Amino acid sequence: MSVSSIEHTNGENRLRTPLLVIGAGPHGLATAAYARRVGIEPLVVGQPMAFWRESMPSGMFLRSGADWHLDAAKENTLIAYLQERGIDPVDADPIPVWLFIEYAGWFQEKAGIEVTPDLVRDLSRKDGRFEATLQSGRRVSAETVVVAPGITHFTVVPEWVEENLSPEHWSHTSTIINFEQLRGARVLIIGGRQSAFEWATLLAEEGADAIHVVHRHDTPDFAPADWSFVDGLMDLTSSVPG
C-alpha cells in the first residue's frame, strides 16, 4: 500500500501518509510518479482516468501532440509507449482519446502507482497536518496534499436551462458521450469553446439532422494548436512562489 503507516486512535484505523494525492487522472498520476521518484510514497485516492473513460466520447482526439506526456523524468513518455507498441507517432496524430487512456494505464504500471478506489468527502487542517475523510468513512492524515480532481465536479448549468427544459430535452457535454439517440435530431449547442465544436463535429458524424452553435464571443480561428505560450508560464511557476 502506498502509505507510510496505519495509526490506531480510539479504535479507529487512520492512514498516515507524507503526501495525499486527490485524483487519479493525468495530473494525479504524474504527481504521484514524480513523488515516488524523489523518495516520497504517496497515497493516491480516486478512480484512475475515470473522467477520460466515462465522460469523453470514443471518437474524440486530443489537441496536444505526442510530445506531451506524464513523466517528469522523460522516461515513460507517450513516445516511449508508442515505440513499445510499434506505432509511428505520425500515425497517432491527432491522438485518439482511447490511446491516451491506454498510455496512462501503462504509465501507472511502469511508475508503480497504487490507487485507492475511494473519494475524498472532506478535507481540513489540524495541528499542522491535513485530515481527510473518505467516502468509505476511512480517515487519512497527511503532511502535504496535492488536489488534482479534474473538471468532473465543476460542470456549470445555467439556471434557466433546468427551469425551462425537461430533463430529456437537454444535457451537458460532460454527460453525453453517446450520440446515437440524436441521429436525425435537430440540436442546439449553447457555447462556442472547445467542447462545443468538438461535440458539433461528433454529432454531425453521427448523423444529426441539423446542428446550431450559438455563442457570444468571436468565432475561433480553428488554427493548429500551438502550446509554446505555456513555456514561460511553466518557468514562472518554478521561479516565482505562489
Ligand SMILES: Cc1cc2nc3c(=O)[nH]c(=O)nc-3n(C[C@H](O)[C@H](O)[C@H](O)COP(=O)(O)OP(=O)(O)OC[C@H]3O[C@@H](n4cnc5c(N)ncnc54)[C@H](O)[C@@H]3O)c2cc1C
The other form holds:
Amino acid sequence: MSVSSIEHTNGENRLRTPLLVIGAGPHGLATAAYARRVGIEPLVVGQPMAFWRESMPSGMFLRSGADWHLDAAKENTLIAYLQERGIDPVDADPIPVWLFIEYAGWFQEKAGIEVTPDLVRDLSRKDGRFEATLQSGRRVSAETVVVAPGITHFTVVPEWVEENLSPEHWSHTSTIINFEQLRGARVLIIGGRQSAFEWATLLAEEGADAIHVVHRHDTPDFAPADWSFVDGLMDLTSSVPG
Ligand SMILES: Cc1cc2nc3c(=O)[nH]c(=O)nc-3n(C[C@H](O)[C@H](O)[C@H](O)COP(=O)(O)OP(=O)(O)OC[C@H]3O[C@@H](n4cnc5c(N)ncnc54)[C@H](O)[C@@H]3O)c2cc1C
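Right, and the form predicted together with the ligand of this protein, after the form predicted on its own?
Up next: the whole complex, starting with the chain shown before.
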C-alpha cells in the first residue's frame, strides 16, 4: 500500500503523498474511499461535509433518494447505514439533510479516511509532481491531485442585486440558512428551482409574513425527480477524460 509520508527538505517538513484530495464533501470522501480500496493512501484536506453543515438549512430534505450513496464498491451504502441503525428507508423518505451528514460520518469511519482539517491555498506543478501550500503554511508534495472543492466558491449573484439593494436587504441561499431573522418579514425569492421552493417552505414554517417566488420558467410540476439522465453523464466522466 502506498502511504503518505513526511519528507524533510531545506529545513522544512513536507507531506509526501501519492494522492492529494482537495475537499472532504461527498466527492472527496468517495474518491478517498475508492483510492484506499485499491491500495492508494490519500491525503484528504478539507472539513468533512462542511458545505452540508454550513450552507444548507438544518430542516432541509434531500431530493435524491436512499439509493444515492458514497461507495463506489456499493458496500457502505446509505441503505446499509439505515439498516445498521434499524431505520426503514420508507421512514426516511425524503431524507433529512442531517441523516445524510450522519451517513457521511459513518462512511468516513468505515472507509478509514482521515481528513486533515485545512484548506489548500495554492497548487503548482514542479518537477513532475504537484506542490500544494495549505492555509496553515504546511506544504504537500503529491504525485496526483483530485480537486473536489464543490460549488461554495462559485456563487453567482446578478449584478443588479448588489447595485440596487443594500447588503442587509438581500442574501444568497448559500449564506442564509437560519430563518428566525426573517420571522414576520415580507420575502421575495428570485429563482424557481429546488433552493427557491425549499427556502420558501422553510421561511413559511419559520413565520415569514409573505413569500413571493419569481422565475422565468414554467411553474415546476413538483413530480418525483427523475435522475436517469445522470447515469449516461457519469459513464462519460470515466470514459472521456476532461
Ligand atoms: C440546496 C441544495 C440541495 C441539494 N440537494 C441535494 C440532494 O438532494 N442530493 C444530492 O446528492 N445533492 C444535493 N445537492 C448537491 C450537493 O450539495 C452537491 O452535489 C455535493 O455537495 C457536491 O459534493 P462535492 O464533494 O463536490 O462538494 P461539497 O459538498 O461542496 O464539498 C466540497 C468541500 O471542499 C471544501 N473546499 C473547498 N475549497 C477547498 C480548498 N481550497 N481546500 C480544501 N477544501 C476545500 C469545501 O469547504 C467543502 O467542504 C444540493 C445542493 C444544494 C445547494
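For the two forms, the rigid core is made up of the largest set of C-alpha atoms that agree within 1.5 Å on superposition. Positions refer to the first chain, counted from 1. These numbers were taken from a predicted model, which means no experiment stands behind them.
Trainee: Rigid core superposed, CA of R63 - does it shift 2 Å or more between these two forms?
Mentor: No, the C-alpha moves less than 2 Å.
Trainee: Would you tell me if H215 moves between these two forms by 2 Å or more at its C-alpha, with the rigid core held superposed?
Mentor: Result for H215: yes, a 2 Å-plus shift.
Trainee: Core overlaid, T237 C-alpha shift between these two forms, how many Å?
Mentor: That residue's C-alpha is offset by 2.3 Å.
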